[in-house]
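Here we start with a single chain on its own, the form predicted alone, put down as structure tokens.
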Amino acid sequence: MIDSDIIDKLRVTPGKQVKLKEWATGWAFADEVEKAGKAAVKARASEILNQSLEHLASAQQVLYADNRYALLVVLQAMDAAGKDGTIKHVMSGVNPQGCEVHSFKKPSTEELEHNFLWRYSRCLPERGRIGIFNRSYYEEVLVVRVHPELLANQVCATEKPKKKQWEHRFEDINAFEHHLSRNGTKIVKFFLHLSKGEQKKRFLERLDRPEKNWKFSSSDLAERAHWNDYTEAFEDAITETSTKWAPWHIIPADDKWATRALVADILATTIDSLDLRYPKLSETEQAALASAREQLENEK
């Protein structure tokens, strides 16, 4: 496991104002990272990697049988910052009938006619599982505000100022990770920041390489134009919506060896935190056990 000292580095203080320019996007964010050297960091992060796979592996069975928590997992970024990749690689491990990945398209019709956090709701894990957003409830307050036209497709009940609908939105989305949070769902939130030489570089790559040539569409360049503005936007999210039951991490995604570390060492910790145990049997399911034991010792 990486020392708590460092991982609260990444963590978000509830209150504190972000700018995203004071947080790293390299492998070496922290002093004592960058002091042990990348050949060093970069193997250790191996290792943590592997380990933390085979321990979210072996929790996530606990966590189906002691049935009282469920874990979500959200994902935010800028594009081309390696959520896909980071969710194939840690999630590798845990068993696919107890974890469920949900990516969110473009509103349906139905869902547009719900209030902004309905679509969402319903794919939340169930007790015992694991639910992964890639992308999440926080679009609403990132791709919406930066193309606020997309506003005129939600119906709104009332009419609010630009300002107080963004407010009213991180006061709605608080209310609902505080309950969720009440309610058994232990939330775990990733912003993988990129920096924007490196996106530049990932996009080339897409168009360089053939297998690569249908993960670039023409909106990648459209939305990078919008770049200081979903900056401000993930700012503003990050800061207003990192609480105690529900924090933000700030993790450096410019190298994804780094970045899928980090990501599984939280997750696994995050898991651990839960106090988790396999159910204690009744003296009455006991003795059935030992009943079935029994009669199939006996089998002829």
Second form
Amino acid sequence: MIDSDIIDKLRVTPGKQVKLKEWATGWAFADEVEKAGKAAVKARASEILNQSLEHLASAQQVLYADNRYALLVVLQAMDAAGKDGTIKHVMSGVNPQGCEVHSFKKPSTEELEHNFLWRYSRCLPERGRIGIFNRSYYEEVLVVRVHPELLANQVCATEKPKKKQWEHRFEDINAFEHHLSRNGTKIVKFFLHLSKGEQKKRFLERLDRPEKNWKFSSSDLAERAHWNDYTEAFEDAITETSTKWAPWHIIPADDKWATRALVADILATTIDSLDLRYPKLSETEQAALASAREQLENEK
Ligand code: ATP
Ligand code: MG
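Output the structure of the form predicted in complex with ligand ATP; the preceding block shows the form predicted alone.
Below is the whole assembly, all chains and molecules, this chain first.
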């Protein structure tokens, strides 16, 4: 596992004002990492990813058997930061029965008829499971903030576009997450932090390579034009909602191998921090097992 001092550097301390330009987008996000050199760090990242995948796979089995906690993983990022690839790699060893991924796109008319947290709360993982939100309720303070005209679709008697709009949403999100956390859902949030230069490179690759063309959408370019607005919205959202019970991690996303190793390691450590155990049988249940064994052994 990665030294916890290093991981601490990626976690946003509650109350700390986040300025994204002060956070690394590349693999050399800490002095001790940079000193080790890219080749060594890359090799180590591959080991860490493999170890964390095994660790996650076995931890998930106990999570499922223990059936007291759920894990909610929230992934947010600019386009092409690697959310899909991270999910694919990090969850590759996990039993699909104990894991579910929800990707949130533009809300439907039915979803818009409800409060802004409704569609997300319907997808929360049940106890014993890992739920991944590929985009999440944070879109409600990100894309909706960058495009406030979207608010007009969200008919609500009490919540009109006004100065305190976003402040209220942050309060609601913090309360929602606090409620979940008090009820056994451990929440881990990742912002995959991509540089504007690397996004350009990845978009060009999607245009250049026919097998990647389908990944490109002209709306990606339109959203790129709002880069600064998104940056401000992310800074505000992360600052206001990094809490003790649901911290944000700002993960460098310019090097995919680094992103995946870091996310896998943090998830493995998070599951470890829960006091998971296989259920202990009562004396009566144990006696029933002994009787079942006797029956099987005496079968003619
Ligand atoms: P990929 O491009 O990797 O397939 P994606 O998550 O970008 O994945 P898209 O279908 O390209 O998926 O985009 C989903 C779109 O839905 C994004 O532009 C996002 O901003 C938008 N969206 C998500 N939630 C909301 C919301 N609550 N209100 C309005 N738009 C939303
Ligand atoms: Mg997209």
